[in-house]
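Starting off, we have a lone chain in the form predicted on its own, written out as structure tokens.
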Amino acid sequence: MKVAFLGTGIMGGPMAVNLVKAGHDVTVWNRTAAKAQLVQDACGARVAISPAEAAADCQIVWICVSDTAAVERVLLAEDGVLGVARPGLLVADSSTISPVASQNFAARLRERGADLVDCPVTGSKRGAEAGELIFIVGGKQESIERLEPLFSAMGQRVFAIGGNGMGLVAKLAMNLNIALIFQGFAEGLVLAEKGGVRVRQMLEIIGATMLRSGVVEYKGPFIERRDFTANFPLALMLKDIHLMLDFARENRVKLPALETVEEIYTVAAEEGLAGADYAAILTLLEKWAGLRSPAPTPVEAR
């Protein structure tokens, strides 16, 4: 299939990758055009000056980018996509945004005769290299079995949720989770080594007890190194800290912990861990404490 990949950092370039790997045709474009150029150096993609270059003679049209306004600068700015959006044209979008704000754009692509489907993922930066992505997907069925061929070459397993923007209310609401767990996680183990019980000793403890969890088994390994190197950004958790939030606001429900959480990672971003893993949160409550642990390696965040 011919491909529009836009978008290509942590997570997109190799979700493009894996594309041509498997024999589809991309064409890629990133706002930072070294990542994009990255993709091609790695697997031969073309390399566009825009979206709308990239989007004109594709039959697809994947985003992979990090917030409501960087999707709705890749589809409705001046060299955007719906500028060459035409009957037929399948745009998917991979970015984790606003509900309301992909269903709204996915009527923009319809008065044009295109559809779009709401296909946020999970499985982080090993899971993208892999090719063993989790797609939680909303949008009309028809559409879901066009993109099958690429679901299959990026990842293991689909999730068809319902309509536009059901897939992005399932990974708001499975992110929120991640970030609790991870809290709970990083403050006992805190509280643990402020009372003298080594990082290793608890990890196992929790590895053996109903305490275990793949959160746990994921980053377990990255804390024993002091490696907080991103694969999830703190402040891509923290955006969308920041959309689970305004939804929950919007639908009247209520959620306690995560404003508590919404707080302590708005310190974090502010003392320059915004760039790092999210679970370079464990070095504030660390500082908090009083424990010395060594600094976490930010890097820039997609």
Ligand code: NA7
Given for the second form:
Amino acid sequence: MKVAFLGTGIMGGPMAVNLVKAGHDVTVWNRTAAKAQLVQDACGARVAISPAEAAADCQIVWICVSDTAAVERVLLAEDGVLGVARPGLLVADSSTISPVASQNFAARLRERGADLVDCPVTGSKRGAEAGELIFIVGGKQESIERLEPLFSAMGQRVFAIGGNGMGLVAKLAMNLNIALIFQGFAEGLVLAEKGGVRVRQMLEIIGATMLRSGVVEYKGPFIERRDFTANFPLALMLKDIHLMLDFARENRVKLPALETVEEIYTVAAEEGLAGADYAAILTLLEKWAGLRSPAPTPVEAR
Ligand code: NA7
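Structure of the form predicted in complex with the named molecule (previous: the form predicted on its own):
Every chain and every other molecule in the complex is listed next, the one we just looked at coming first.
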């Protein structure tokens, strides 16, 4: 299929490469051109100078950018996708953004005869590189079916949840779990460390008991190595926490534990950890406990 891929960051870059490897005809665009160039170097994808140019003669536009404002930019700016939207064009958006905003973007595209499916992903950087992502999808069934060859090139499973925005609602609920599971894990680790228990011992105990979880298995080895380079940047988890709390307020849902976690992530971002992995929350808790200095990872604010 002819695909325009917009946003070649940590997730989008390997996703675009996997589409090319599966034989699709891919044109990439990224705000910072150097990252699109990396994809071209890796797999020979074409590079476009704007979202509109990338989308002009494609059947499918795949988006994977940071947040709602970034999706708005690639769709609605002067050189955005909407300007070249036409009947038959299908936009698949893997960015984690506001479900309501996504519904509005879908409506704008439908005015031009095009369509949009929200298909946020889970599986982190490793899943993106291995082509083992899990897509959580909202949109029209016939549009979701059209995307099947592309889903299978980048992922291992697709959950079609319902109409537009529903994939995003489910994805936010998933990330809520991840943030809270990691928070419990990190707080337990700091308490144990403060009492003299080594991190490795705690990881072994957790791995042998019902506390075992995918989150801990993924993050444990990074924590042991004190490697807090971003797999999932803390700034993006904080963005998701804001989306969860906004959606909760709009729907009269109270999320007391998440409200506390939001305050901790806000402080972490203010202390320079925005560009580190969200697992660097551990280093802030350690600092508060008087244990170690914050993450040695060089971090850039995002
Ligand atoms: P990254 O690696 O931080 O990549 C974010 C991408 O979004 C990257 O291509 C950015 O371009 C792009 N971006 C950010 N802001 C804009 C604006 N305003 N306009 C256009 N493009 C923009 O994040 P991930 O790949 O880990 O995550 C992507 C999504 O998946 C995100 O929603 C996660 O929550 C899940 P840049 O290279 O900075 O110019």
